[in-house]
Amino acid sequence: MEQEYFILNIRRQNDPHSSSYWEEFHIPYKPNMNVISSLMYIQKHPVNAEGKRVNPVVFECNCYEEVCGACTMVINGRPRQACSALIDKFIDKEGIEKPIIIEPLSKFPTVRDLMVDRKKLFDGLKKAKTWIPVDGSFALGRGPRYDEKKRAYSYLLSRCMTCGCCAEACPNFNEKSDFIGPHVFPQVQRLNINPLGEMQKDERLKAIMAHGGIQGCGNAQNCAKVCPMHIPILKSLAELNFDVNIYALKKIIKW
């Protein structure tokens, strides 16, 4: 029986300063393959569709179970995790003869091939002060009770893995904009409803009201459509919009 192959068409780039180019690979088909296993096959057999030996494709991966966010890339025009992108789904929909198009995230500097520098995501979290300051490493005893509804909501918000899918899909997050990104707001809201984190609520609201903050959101809602963890981004945005308006009114009245 003749071996079946599927095609990967990959946008490659040798270093941050060089131009990108396309390279095609033919991968032997096996059931239940994902994009990561296909890229691993290229690492072991770095031969392109023309039969020429090339450098292996560089990419990132870690957990292999859609938890770390490291393997995020654009697959057939949609940002997603390569570990959960099953080849069978692409073949069923598009036919085995059509190539699967793989590109690096376009909103971040390319390091090499499919590896990008996602530092801007973490800079946004720092700017919004998405942490709870703890004074010392000693035991502080039992914390305050957490309302069950808030706890359940907080858990949904906490599932963010900073993968960059929402930022890639967001039209307001780009190199020409200072927008901190949609991934920041669920984490701000998660900490603002936390019994300990709410003590710094005003600081976070002030941070996201600054240049590049919540006012930079154009409400395209692409972020919610591509989030692999189905985080209620739009709900947290709506709540924070209300909170920043109340905060601003209080400041005006006091002034």
Given for the second form:
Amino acid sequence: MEQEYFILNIRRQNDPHSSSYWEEFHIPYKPNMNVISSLMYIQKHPVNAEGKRVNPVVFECNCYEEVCGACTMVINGRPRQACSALIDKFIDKEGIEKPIIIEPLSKFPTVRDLMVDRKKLFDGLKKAKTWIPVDGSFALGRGPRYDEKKRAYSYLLSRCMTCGCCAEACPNFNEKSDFIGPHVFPQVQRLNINPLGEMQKDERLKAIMAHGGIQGCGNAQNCAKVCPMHIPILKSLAELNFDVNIYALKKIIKW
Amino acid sequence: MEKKQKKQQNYLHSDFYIRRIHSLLGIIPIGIFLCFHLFMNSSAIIGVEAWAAVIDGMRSIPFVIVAEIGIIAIPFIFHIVYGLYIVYFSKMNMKYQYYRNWMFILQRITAIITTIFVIEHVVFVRIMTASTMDVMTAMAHVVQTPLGFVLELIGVWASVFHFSNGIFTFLITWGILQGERLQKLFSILTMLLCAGMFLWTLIILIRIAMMPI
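The form predicted together with the partner chain is what I want next, because the block you gave corresponds to the form predicted alone; please supply it.
Below is the entire complex, every chain and molecule, led by the chain shown above.
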């Protein structure tokens, strides 16, 4: 290998209100690096490709094993976790000369550099009431038994880490529309099939029929393609479509 | 105060119903009308007389204007107006090279093409014509020029694609296609339907272009 370093091309932004700019960094190659360790190298040696000392790149990370979603960013045009984005794979595929392009998630307000405020995701979950209200002043006893098939399906849905990849890729989740985002629906379905959560099923269905709800889905199906956890988003969406239609029909005939 | 809030909430709920009506209208009556319309005009494949007879027959239905406004015009206007609102609120992203993402983009592009085409078609072939002969010449004279033929074909194919892909999204919206494999199957079936309708409409247009009018 002639070139001993690889290139990171990072879209940076100094504060929430300023405009973004691109900056290149050369990172000495070592085997088994990932984007996070490259960004950590920049923190230690905050020198850009022109040899100028700059502010280190701000980013978030936590678990380093693709389960927390904190380090989600757009890498070479695709939303994914920086910790599971392996440098060796990029080099094998495109060669060491080709810069790796790193951007913050575009659908959320940027705080600084690669750090974004993903509050919108949690607002969506809150709007859809994705919880089971069991708090009370006395013990309610054991809950109902969980059907094994439902439990297995529920497990697949529960792996969501609210990283925002699906929302980033969704064409209908943007600053113009009030769509709450694709990540909400697997969680609604997970609680709707839970034997305890089933009791508030109608409340959740009503919540996702409100403004910005499930009707905002445009069937582009990018969400399922980019989901790092391979959550059956489409299945839960289609099932909920059926459920909300039945619920709406019931409401109409009982009007 | 509470009442006002509730009223606002009710208003916000209408969103869902409007979108569902939009989806339903795309198939009933607009999709059905499209198929009916193509079957009617397939008589052009047989010849000028057969085509004239069918158009005559349609024109002689009593109170046809009521059906035209009630079953065709109003649903069309609703579907177009709300549809353009949906197109406006999506942020198409061509950087994701996934099949369904392309379908999503094409659905919106064909929506705009179809809107322009339908308005043109209604104005020149329905509103500005007084007799059966007018209808036939209005169509034939456009299709008999090369540019007119291409533009007409783009308009017809855009409508047909929008309809075929619309069936797929309709079935998802109404919760009928739930399984992954079923979705894949219908994705193929609707595109086969689209290919078939492409061929069908092409033959109709070629036959009209060849007519001695």
